[in-house]
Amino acid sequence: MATITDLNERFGIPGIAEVVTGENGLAMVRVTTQAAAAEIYLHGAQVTSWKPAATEEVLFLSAKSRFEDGKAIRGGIPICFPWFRGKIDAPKAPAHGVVRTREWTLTGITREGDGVVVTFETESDDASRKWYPHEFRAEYRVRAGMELNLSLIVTNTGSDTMRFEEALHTYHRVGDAEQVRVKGLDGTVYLDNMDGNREKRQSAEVIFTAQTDNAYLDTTEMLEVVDPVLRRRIRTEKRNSRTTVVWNPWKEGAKALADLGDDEWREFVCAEASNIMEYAVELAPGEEHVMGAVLSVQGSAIRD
């Protein structure tokens, strides 16, 4: 496996994008341009920080996050694939799939306009086949600039049709979850995972008054996280995503998670592009599917 030095010599752009040692010795790409700063770990191909110029951090990262092989990083934007939540037919399978806890292969770093594009790849192997018997290749393209543009490209490299779920599980950093509103889901049918996945219909904006885990169905609308404390709006434009997941563990859920501080639930809400449950993706052999999201920030949360 290539060392951090090798990767930096091959892909690094001095003063712009460099492969460096991150938490617990893990390799990460650090982007620093006039437009934005970002950090992306090879572990899970996970974006853990994005700060457009003159704004505060957009993504939440827990102070208790684990940076270990086989463990998920709590915060940022984990990639969930090829299933979401627990695997229904295999309770002992890792939550949210097999790719968020493995090291991806860095395949490129390039300049593009005001941003930097970082690409990663991973593919099926013996470890993934233990839980998911299909052959696949996944490419992840992150463009970090004034906008954060994410593309997950999945290719069926096997000889049979594959079905999978996917999500870009975005932790939006907020001033106080109890004061946040999520716009773009009014009138949408959703399944309430805190109420036995009962089908309900959203009325007006989403607000957080208790533990929340909703899967909004057949929706392609832009999401807007309205944060009156940080005086900003975080927008997510989805591509080829027909479901939206909204989540916050609240007090009870936070206490049950070893890698999340008891009070950190106030500091984030998740609202993300996904294709899950009945909207899972089916790919024939040789076919490719691309799901994406573009994050942008409007508001006055300006650094001094």
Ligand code: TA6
Second form
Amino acid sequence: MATITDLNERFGIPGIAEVVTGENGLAMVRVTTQAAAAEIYLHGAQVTSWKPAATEEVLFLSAKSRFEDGKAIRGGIPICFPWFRGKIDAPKAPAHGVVRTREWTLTGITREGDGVVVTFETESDDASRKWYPHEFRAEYRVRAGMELNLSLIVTNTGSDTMRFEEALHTYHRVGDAEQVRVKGLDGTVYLDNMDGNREKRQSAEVIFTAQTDNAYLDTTEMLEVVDPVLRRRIRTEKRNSRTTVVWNPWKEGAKALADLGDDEWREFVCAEASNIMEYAVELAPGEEHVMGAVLSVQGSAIRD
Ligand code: TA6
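Show the form predicted together with 6-O-phosphono-beta-D-tagatofuranose (TA6), please, because up to now only the form predicted alone has appeared in this conversation.
Okay, now the whole complex, with that chain kicking things off.
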């Protein structure tokens, strides 16, 4: 296992991007360019911070997050794969799959225009085969600049067809979740996970008045998190994503999460590019699937 110093010597770009020691000794890539600053842990290949120039932090990160092997970092953009939420046929399996709680291999850091591209990969192993009997390689490409461009590339490296769910579980940092509106889902059918996954239809913008956990189906629409407190809109353009999940734990959900402060529920909303449930992806041997999300911020987040 390469040390952080070895990784920085091999991949670091002085003054632009370096591999450093993050929370709890975990390796992290820190990007600092004129266009943006960003932090990405090798643990889970998880983006935990993105600040385009002249903009406040765009992603939420819990002050109580654990940075431990086998645990997911609470915040940023967790990668859910190869299943979403609990595994239906294996209640003891880890929620949201096996890749957000492991260290990914850093495979590259390169400059590209105003941004920096950081690439990671992970693949099936005995730990994944315990729950998911397929062979895969997952590659993750993060381009941090004035936009945050994410691509999750899954290749079926086995000899049988594989079916998987995936999500880029983005925690958008907001001033007050009770005042936020999410646009782009008006008229879309969704399953309400707070009401027995009953099928409903979204009327107008999504607002938050209680614990919210909706899976919007058959939608490729751009999402927009409208935040009147930070006076900004965070947009997500999806690529090859047929579902969108919107979540806020509210007061009672926050209390049930040991790695989230009781009052932190107000500071984020999750709106997630995904392919879940009946829109899970099916790959034949040798096939590849790329799901993407491009985040951008409009308006000034600089408080008066
Ligand atoms: O994205 C919504 C969701 O699936 C919710 O059901 C809730 O479980 C959330 O993810 C957080 O999951 P986690 O395993 O990170 O606590």
